[in-house]
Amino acid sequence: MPSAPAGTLYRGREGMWSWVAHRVTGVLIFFFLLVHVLDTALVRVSPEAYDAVIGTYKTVVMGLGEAGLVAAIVFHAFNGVRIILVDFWAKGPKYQRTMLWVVVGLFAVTMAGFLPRHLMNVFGGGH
């Protein structure tokens, strides 16, 4: 097999995806972050303005958005370890493909356990 040419090892492959997905739920947990620092602020300024907003997050549509934001640090979380070990394991590099299939399994366990009780709760079955 022709080696790839200097600065493709991850282009297209597995390494390319695991990054691209980093920097998204990256992006989606600080705005998440942002928006909960902004409604949280809202009681200091207006109780019931903070009541209302915090009714709106009674909605199926918020809570599916929930479960989004729990895969994002779930994914996030765990890839992070992985780049970790794969910047500072001398071995990492070597392993940086089986370790992304851990992350997914990690990930996949992970929100089999959360999600059936969570989507119970927002679709009304959890009380």
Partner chain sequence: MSTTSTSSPLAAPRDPYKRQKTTRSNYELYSWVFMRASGVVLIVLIFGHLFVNLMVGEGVHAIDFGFVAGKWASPFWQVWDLLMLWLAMIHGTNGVRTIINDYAQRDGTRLVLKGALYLAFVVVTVLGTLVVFTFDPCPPNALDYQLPSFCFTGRP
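Shown: the form predicted on its own; wanted: the form predicted together with the partner chain:
Just this one chain is shown here; partners and other molecules are left out.
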């Protein structure tokens, strides 16, 4: 029974799981992008059509969905910078695991800044 070689960069652990998360968030963001361009295109139909559809983005369920979308984008963005550093920075592969925890830390800080503001807008009513 051959065992997996130790120390391989992308086999198990943080390296592989961040790769999985990067794919999952990427696909999520892409499908939202398709929908988002189509709903924005309604400005060419009429102001009523656009306002009606964008009104559904202001409900609580969609507001929570937006929070999840922003979380996916923030992770994908910071982990993307980590991937670039692994590829182009000489010490990138050595510090790839450390950099993932930096990504997680920056993600937490960014979401801590975004979530209270956004959730107040979602649950506070606004209009």
